[in-house]
Structures are given as structure tokens and as C-alpha cells.
Amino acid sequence: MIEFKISKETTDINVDFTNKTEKHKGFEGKEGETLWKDEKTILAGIGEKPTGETYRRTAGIILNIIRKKEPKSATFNNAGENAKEIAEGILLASYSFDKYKEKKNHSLTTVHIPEAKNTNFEELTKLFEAVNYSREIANENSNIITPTFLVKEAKRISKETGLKCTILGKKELEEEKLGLILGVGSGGEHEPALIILEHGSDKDGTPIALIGKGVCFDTGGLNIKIQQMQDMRFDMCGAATVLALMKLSDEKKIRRHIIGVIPAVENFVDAKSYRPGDIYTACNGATVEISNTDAEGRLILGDAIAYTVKKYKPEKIITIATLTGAVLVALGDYIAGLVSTDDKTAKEIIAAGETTGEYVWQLPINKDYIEEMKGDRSTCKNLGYADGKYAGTITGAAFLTYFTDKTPLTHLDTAGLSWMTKQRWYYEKGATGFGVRLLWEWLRKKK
């Protein structure tokens, strides 16, 4: 991790943030614009009305440019009141999943931000260690990051932090009748599991439940995917986010009762795989007709929600998942989708996104969408109307309401933001760790 200093010393590279036109051809100080002024000085344009996110993105862009010179140190000048956002952009952009590369990308070790006297770099570093931890897990090979691995990782975190850890393996899943998790995981090489990490206790109030989708690899099951299967290790990014948040909750000694829940499965093609058209029963007794085996994330989330509600009776539930391709159709890969039965929490999370630059947009939900998920032969089905062609992100969330027992639910669909298909700003291609900063900002403001 990079060391930050506020001292003014000679460094290998100087970065000057500016919105002024320079006497250099073509540089007008526009947002994201860059120019090497001389061999050691690079100009970074921030535009006329820069925001915190402007500085964050520009710092990331600059880091990706200067790292080609392999500097050991750099000074970022003219930070003003945005030193924290500059540091955040640097920390995000400094991450690289280069485990399998011959040449590593970690040359820059020290960054000077002279105007950062009020910035808590120790706190920032802890946060971004958690963000990059989630990225590391999601980027790793799916033959390594299996449900078995996630179970072992939760136990390791529990041992290191003191968080209470509960694991429901296949036997316990059968005893508790979590038929949806068992169904989705039936074709996997590794047995499914429900992982629960608990911070705090009833003395800290009614718990908040964070539930992350943990599909360690998604072939689509018998409704096999026809594109982008090579990236489907990213279908457990929600789980990685929850693990990171639970590590943070203990390290930062947050005074809230938090339950982190991860349903972990592999959705494989096998003779034992669950089948479209069949009906499976969740632990709350709801029956679900399987319209498509590639709509598996909502199934395991549904069972996880129902079990969490029954066991822990949370105040509210936050789910985070790479759930639908439909969210990309609606919002692209710049803003995540949010669907909520809890407007207060929705507004709080949207506000947290404005602070962190992890933007979310609220989509509507009402009884019409929920009724569209009713089954013909069962309580509900796992695809919405028009065979899932319409309002896919909304109906995916509407499905989850069948398992909440009216507990307030806020669902984040991060399919467009958890994974970058190309380098952008402070993100390299691959996992982004989206949601860790967003939900931490929200959690730390909860009283």
C-alpha cells in the first residue's frame, strides 16, 4: 500500500492540478486533460467546476500515466480541499491484479500531498485495503474461489477479528430446508454453503443484514450462457463486498449489530443440476417455479433472506448482487441500480454514493411488479413477465420480497459496476470492489 506524506520534498514526479490554459499547445485545463509540461511535471486538468469525484478520477488517470515512468515517489500539488479524494483515486488506481504476470505494477511507493493536513491516511488505507481485498477475491480464478474457499475465508476472518462465524453446510442446509440454495448448487463440484459473520450483538440494537450473492462461477446451468462466460467468476462480487465490509466493521469498531450473509454456490451444468420447469421450496415455505436456471442469483438470495429473517429478525436488509443484465440495459456501467421498499434507506444510500462516487439510481417497485412474479403452479417464479424481457432489474428485486416477511429491503444491482470490461479512471479491467466504499459510508453514519 502507498505511503502518504504531507511534507514538501523533492520527488520523481510532480502533478499540478489546474483548470487554467497553459502556454502549451492544446492544453486548456479541461476535466481529465493531461499534458507533460516537462520531463518531471505533468498538468492535470480539472475543469471549471470540479467536484470531489473530478479529483478522484483525475488522480486515477494521472497515476496510470505516470506509472509508465516507474517512479518511486510523486507530489500532487493544488489539492485544495480535495486531498482526500485525490488520495482515494490514487489508492484505487494503484491496485493491480498482477499475480500471474511476470512484471508487477507496484513501482510508486510514496505520495506527497502537501495540502492534506486534515486527511486521515491511516483510516483511508484501512478502507482501501478492504476495497482491494474484495477486488482480489473477485479477480482470482474460479477454481480457487469456490464455496469451500469462501467458507475457509470466513473462518479465517472470524479467527482474526473475533467476529462470530456460522456455517451452514449441505447437511445444515437440508435440515433448515434451504431448498433454493441446495437446488442451485446441486450441480457444483463444491457443496453449497450459507456463510454468516456477525459483528456486535443484541446489546447493539436490532441488526442490519448485509447479504451478498456468492455464485463463485455461473455457467447459467442447464439454460447455459451463450456469451461472456469467461468473466463469470465475477458473479460473487456481492459476496466479496460483504466479506470486506465485515472485516471493516470489526477493525473500525463500528457500534452497530451487523449480520453479513453469503449464500455460496457454483451454478454448473451436470446430471444433478437443477432443472427449468421444476419447483423448489425455500426455507420459509415459499415454492418457486424455475423459469430459467440462469436467474439463479435471486434464488440463493431469497433463501438467504428468508433464513436471516427467521433467525435474526433484522431491522432492515441490504442485498448486493451482480443480479441482472437488464440493469446494464437501463443504466449502463456508470450507475448501479437500486430497488427498495424502504425509501429512507434508499435516500441515505443514494446520498452516500454522491459522497463516494459510487453512484446509484433508484428504480420503482410496487405491487404490480411483485404480482408479476407469482407462479402458475407455485408461490412465485424466478423470471418476470414477458419471460423476463421487461423490467428485469425491478422484477428481480420484486422476487426477493417473497422472502422478507415484510422486513424493509434495499437491493443493489451492481452487474454493471462490479466488473470493468476495460480500464477506466481509477479502475483497471476486472473487479472494482464496488459497494464497499458506498455501504461503508452509509454504515458509518448510522447511529
Ligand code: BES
Given for the second form:
Amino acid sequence: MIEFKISKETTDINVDFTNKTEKHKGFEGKEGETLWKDEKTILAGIGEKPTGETYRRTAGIILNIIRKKEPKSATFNNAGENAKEIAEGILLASYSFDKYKEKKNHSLTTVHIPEAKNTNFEELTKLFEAVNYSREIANENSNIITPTFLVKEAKRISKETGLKCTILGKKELEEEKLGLILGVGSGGEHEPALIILEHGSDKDGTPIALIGKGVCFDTGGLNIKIQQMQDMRFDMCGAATVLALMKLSDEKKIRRHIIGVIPAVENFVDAKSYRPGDIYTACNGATVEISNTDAEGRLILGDAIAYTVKKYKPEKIITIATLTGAVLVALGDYIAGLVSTDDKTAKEIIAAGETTGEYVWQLPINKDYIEEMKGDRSTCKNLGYADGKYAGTITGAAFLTYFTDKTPLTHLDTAGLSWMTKQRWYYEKGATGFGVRLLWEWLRKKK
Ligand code: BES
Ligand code: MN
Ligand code: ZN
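The form predicted together with the named molecule is what I need now, so please give it after the form predicted alone.
Let's see the whole complex now, leading with the same chain.
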């Protein structure tokens, strides 16, 4: 872990944030520009109108440059009002999944930010430990991070904290009739589970439910994937975000009643796999025709939502999931998709994203899209219209409304943001921990 200091001491490297020109050296001080002024001093361009995110990104870019010299310490000068964001960029960029690397990434030991008098580094470090924890379990092999592992991990977290842990294993899923989770999980080597962690109690108010997609590996099932299967260990990033948020809720003793829910499955090809065309029944009695076994995320979320609504009657539900490739078509990998039946929460989460630099864009939903998910032989089907091609992200969310019993739902589709396909700013290639800072910021500020 990095030690942050505000004292001015001699360090191995000096970083100067600036928007001033050094003409003779071809440096204009634009955002993202860098220049080694001398052996020890690097200029970091922030441009004319830097935002908090400018400082976060610039700090990340700089860290990746200076670490090549393997310094022990560095001073970040001219932080102005943005010491916190600089520290955030450093903490994000310092994380690296190097378990399988021959040469481990170099990390700084001490960082000086003289203008950081008002920054609580202890609090900040805890937050980023949670973010990087979620990245670590998402990056790890899918043959290690199985549903069985997630169950053990939730139990371990519960032992270490005040969180109450409830596990529905295969037997309990059968007793409680969670037919969709059982269906999706039927082809997996590891049995499916529904993991529930609870922070606080009714004394702290009506609960908020955070539900994260935990597909430990998504082959597509019998509708096997022909593209991008090599990334599908990341299909449990929503689950990783929820685990991190529950740990944080306990650590930071937030005074709220929060239910963290993770449907955990493997979507595999096997003689026991669930089949396209068959109809499965969720625990709220809704029947679902499986149009395509690769649209599995919405199925397990649907059952998890229905169960959570029945057992905990939450005031609102937030789902976080790598749900659709369509969100990448709509928004790419710069902004996450949000679909909500609760405009107030949507606005709050979008605002939180402006603060943390985890940008979110709201897509519409109305009864027309919801009707498109109706089945001919069943309550609903898991593909939208035009064979799932039209409005894929919206119809994915529309499907979830069949399980909410009118509880307000805000759904985050993070398929474009949960991992990076190449290094960018403060993110190395791989899991980003997207949503941990975002939803923490929202929970913390929420009235
Ligand atoms: N996990 C995928 C979504 C995904 C795809 C995330 C690519 C990141 C990159 C999800 O389970 C899935 O397979 N969705 C299908 C839905 C389709 C069958 C309606 C998709 O997006 O192709
Ligand atoms: Mn899939
Ligand atoms: Zn999936």
C-alpha cells in the first residue's frame, strides 16, 4: 500500500501539474501532455479547463510513465483543489493483476501531495482497497472464481464483519422454486447459488437492494458464443461490485439497511444444460420461454429480483450487470448504460458518476418495450424483438420488470466498462471495479 504524505521533502520524482507552455520544448500544457523537464521532474498537462477527472486521468498517466524509472517516492505539485482526485488516480493506477506475471509491476512506496491538507487518506485508501478487491476477483481465472468460491467468499466476509450471510444452495433454490437460476446453472460443473449479504436492519429503514450479475463464466450455453468468449470470466463483475460495496458498508459503518444479492452460476454447454425453446418458471410464478441461452444474465437477475422483493420488500432495487453487448454498440466503452423506472434514483446515480468519473447515460423504457418481452406461450421470453437485435439494452432491462412487482428498479449495464480491453488512463487492461465508487458515492450522499 502507498503511504500518502503532505510534507514537502526531497523525493525521487517531482510531478508538476501545469497548463503553461514550454515552447522551446514543444510542450503546450494541454490535457494529457507530458514532458520530462529534467531527470527528476515531469510536467503533466491539464489544459485550460481541468475537471476533477482531468486530474485523476493525468495522475494515472503520469504514474505509468514514472514507474518505469522504479522510483520509491514522488511529489505531486500544484494539486490546487484536486489533491483527492490525484490520489484517486494514483490508487487506481497502482493496482495491477500480476499474479501470473514473470515481472511484477513496480509500485511507489510514498507519495507526497503538499496541497492535500483536507484529504482523508485513510478513508480514501479503504475505498480503493474495496475497488481493487473487486478487480482482483474479476481478473482471476474463472476456474477459481466459481459459484462455489463466491459462496465461500461471502461466508468469509460475513465472519470478518457484521454482515449477515444467507446462502441458497441447489436444495434451497429448489425448495424456493428459483427455476431460472437453476435452469441457467444446470450445465455448470459448480452448483448455482443465491448469495445474500445484509448490512443493517429494519431499524435503519426500508432496505435498498443491490443485485449483481454473477455469471462466473458465460459460454453462451447451447447457443454457444462465437465471439468474445475469452472475456467471459468478467461476467461476474456485477457480483464483484456488490461484494465490495457490502464490505465497504460494514467497514464504513454506513447507517443504512442494505441487501446485497448475488445470483451465482456458470453458463455452460452440457447434456444437462437448459435448452432454447423450453419454458422455465421463476420463483414469482412468471413463466419464461428461453429464446436464447446466451441471454442468461436477465434470467438469473429476474429470479434474484423476485426473491428479494418477496423476502425483503426493498424500497428500491439497483441491478449491476454485464448484461448486453448492445450497450457497447450504443455507448462504447466510455459511458455505462442505465435504464430505470425510478427517475429520481437515475438522476442521483448519474450525478454520482459525474463526481467519480464513472459516467452513466440513461436510456428510455416504457410499456411498449415491456410488452415486446411478452411470450406467446409464457408470461415472457428472454429475447426482445427482431431476434433481440432492436434496443438490446432496453429490452434486457424491460425483461427485469416482470420480476419487480412494481418495486422501483434502476439497472446499470456495465458490459462496456467493467473491464478494459487495453490500458487506458488509470486502468490497466482487465477489470476496472466499475460501480464500486459510483454506487458508494450514491449511497453515501443519498437522502
Ligand atoms: N455476458 C453477455 C454480455 C456481453 C457481451 C458482455 C459481450 C460483454 C461483451 C450476455 O450474457 C450476453 O451474452 N448477451 C447477449 C444477449 C443476446 C443473446 C440477446 C449479447 O449481448 O449478445
Ligand atoms: Mn450470455
Ligand atoms: Zn452473460
